[in-house]
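Only one chain is included here, represented as C-alpha cells and corresponding to the form predicted on its own.
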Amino acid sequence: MTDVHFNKEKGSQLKLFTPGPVYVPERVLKEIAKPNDTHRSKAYSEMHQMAAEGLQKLLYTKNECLIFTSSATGIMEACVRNLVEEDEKGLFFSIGAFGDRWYEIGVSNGKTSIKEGVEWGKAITSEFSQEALSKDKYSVVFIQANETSTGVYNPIEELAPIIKDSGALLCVDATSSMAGVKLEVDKLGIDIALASVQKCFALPPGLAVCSVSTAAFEKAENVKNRGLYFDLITMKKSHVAKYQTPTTPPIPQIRGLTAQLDFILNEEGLEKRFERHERLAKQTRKWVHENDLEMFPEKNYESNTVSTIKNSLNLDIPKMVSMLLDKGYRIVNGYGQLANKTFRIGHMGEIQIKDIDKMLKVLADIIKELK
C-alpha cells in the first residue's frame, strides 16, 4: 500500500475528501503566490477592507468582521477570555470533541465553566437548551453549529432565540460550516460567529475569521485580563481605524481570502453554494444507505459539510483509508473516541457532485473487497 510522503517538487497529488484542510483550487493558489505590499500599507488596508466586507455579506451581518492569524481555536479562546468576567459563568453546550474543547478552554483560562452535553451523534434540542439555561444564570453561551467530529449540525435557528431570551451573549463555532451552510448572524442575534478558512472556504490553513456584535465589544471593554494576542478591543481598534491587524498577518492568505470571497459572492453565488453543499451531503447519505452502512448522526441533524459514518460493517478502517490512498483519494478515520468506530468524508469547499461520485464509487469497491 502507498506510504504517502512529502512531495517537494509537485506538492500533494491526492484528492482530498477530508473535514479539513481541504483541496485548494489552482486559482486561489495563484492569488496567494502574487507579490504583496507590507501590512501597514494602503494597498494592504484596501485588501483587508474587501475581505471584511465580503465576510459581512457571507454572514448576513452588519457586525464588524475580524481576521485572526490563528486557527479557529484561537478565536474560541478569545471568546472565553474577552467575554466571561471572573464572577460570571459560561455555559458550554457540547455534542462532540470540539464542544468539549471549548469547555476545556474555559476551564484552562480559569473561567467558571459549565458543560451541558448530549450523547455523541445527537444534537442539542430546544427542550434540552431550555432546561440547561433554567439551571443558573449564564453570561455567555458557547455552541457549535457544525460538530466536525460527529457530523452533527445543531439546529442553530431554533436554539439562538432561546439562548438570546436568557440574556446571554451567544458565541457560535461555525468552523466546518461557514461558507458552506447559510448562517444569518444578525437575524439570529449571534454575538460572535467564528471559523477557520481551511474548510468550506477552501483556503490553506493560517487564518480564522469572525463577526463580532456591538454588545460583545461593549462587554469585552469591561473584562479584565483579556490577554494580548486575542484582545478583541485591540483588534477592533486596528480594524476600524485602518483596516489592519495589531500584529503581522499572513498577507498571502488574506489575498486568497479576498479572491475566494469574490468568487463565492459574485461567481458561484451564496444560495447556489449552499445548495451545492446540500446536494453533496444528500448524495453521500444515499451512498451510505446503498452500501449497507449507517450514518452516525441522528436523523435530520446530519451535517451538509462532513459525513460521519458508523463502522457498522466492522471494517478495518485504517486499511480502508490506506487502500483509498493507493487510488489517490484521502478520507479520514473517526475523531478521538470515535476512531475505528466511524470514518469521515468531507464534502465541502470546491468539491462538485461529479467529484464525490467518482470517489464514492472507488470507495464502494474497496469496501466490497474488505468485506
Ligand SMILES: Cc1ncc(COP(=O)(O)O)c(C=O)c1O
Second form
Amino acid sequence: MTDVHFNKEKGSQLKLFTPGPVYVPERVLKEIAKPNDTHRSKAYSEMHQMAAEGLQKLLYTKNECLIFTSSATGIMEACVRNLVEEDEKGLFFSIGAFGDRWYEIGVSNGKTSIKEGVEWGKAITSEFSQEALSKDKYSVVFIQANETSTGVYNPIEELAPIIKDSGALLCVDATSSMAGVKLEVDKLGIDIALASVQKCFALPPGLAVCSVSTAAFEKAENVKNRGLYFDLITMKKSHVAKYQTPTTPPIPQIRGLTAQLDFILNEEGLEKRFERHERLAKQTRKWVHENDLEMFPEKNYESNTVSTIKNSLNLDIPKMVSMLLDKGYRIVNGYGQLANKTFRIGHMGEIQIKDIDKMLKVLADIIKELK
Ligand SMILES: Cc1ncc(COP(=O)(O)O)c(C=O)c1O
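To complete the pair, please output the form predicted together with the ligand; the form predicted on its own was given just before.
So here's everything in the complex, that chain up top.
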C-alpha cells in the first residue's frame, strides 16, 4: 500500500476527511504564524480572555472555560484526578474505544472505577443509565457525547438529567463534536465538558479546552493528589486572576483558537455551523445507502461529525484508503477492533457540502473498481 511522504516545501497537500486531526484553513494557519508577546503580558491576557469568553458562548455556559496544553486525553485524566476522592467510585459509561480509555485512565490513577458498557454501535439509553446508576453510589460519571470509534452520538440531553439526579458530577467528553454539535452545558448541568481542538474546531493539534462548573471546582479543592500540571485549582487561580495559565502555553495555538472562535461565533454563526455538520452527515449517509453499504451505528444515534461505515461489501479497506490517497484524499480505517470491519469518514470542522460530494464521488468509483 502506498502512502504519502513528508512534503518539506509545501506541507501536506492532502484533503483530509478524517476524524482528527482535520483540514486547517489557510486563514487559521496565517493567524498562527503571527508574532506574539509573552504569556505574562497584557496582550496575552487579552487574547486568552477572548478565547475563554468565546468558549463560554460556544458552550452556552457561564462556567469558567480553561485552556490546557495537551490533547483531550490530558483533560480526561484531569477529570479523574481532580474529582474522584480515594474512598469514592467513578462510573464510566463506555460505548467504544474512547469510553474504554477513560475507564483505563481511572484505573491507572488508582481510582475505584466501574465500567458500564454496551455493544459497540449502540448508545447508552435512559433505561440503561438508570439501571447502572441504581447499582451503587457514584461521585462522578464519565461519558462520551460523540464516540469517534463507533460513530455513535449518545443521547446526552436525555442522559444528563438522569445522571445529575443521582447526585454525581457529570463529565462529558465532547472531543469530536464540540464546535460541530450543540452542547448546552448550563441547561444540561454538565460539570466538565471537554474537547481537543484538532477536530471540529479545525485547528492544528496541541490544545484542549473545557468548561468547569463551580461544583466541580469546589469538589477539586478537597481531593488529594490532584497532581501538578493538571491541577484544576492552580489553573483556575491563574485563569480568574489574570487570564493566564500556570505554565507556558502554546501561544500561537491560542491565537489560532481565538481567531477560529471569532469566525465560528461571528462569521459562520453557531446555528449555521451545527446545521452544516448535520447536512454533511446526512449527505454521507445517503451516499452509504446509494453505494450498497450500511452505517455501523444503530439508527437514530449516528454521529453528525464522523460516519463509521460497515464493510458490508467486504472491501479491502487498506487498499481502498490507499487508492483514495492517490487521488489526494485521506479517510481512515476502523478504529482498533473495528479495523477492516468498518471505515470512517470525518466530516467535521470547515468541510463544506461541495467538498464531501466531490470526495464521495471519487470514493464511489474506487469502490466500483474494488468490488
Ligand atoms: C471521543 C474522543 N475522546 C478522546 C480522544 C482523545 O483525544 P486526544 O487525541 O486529543 O487526546 C479522542 C481522539 O480521537 C476522541 O475521539
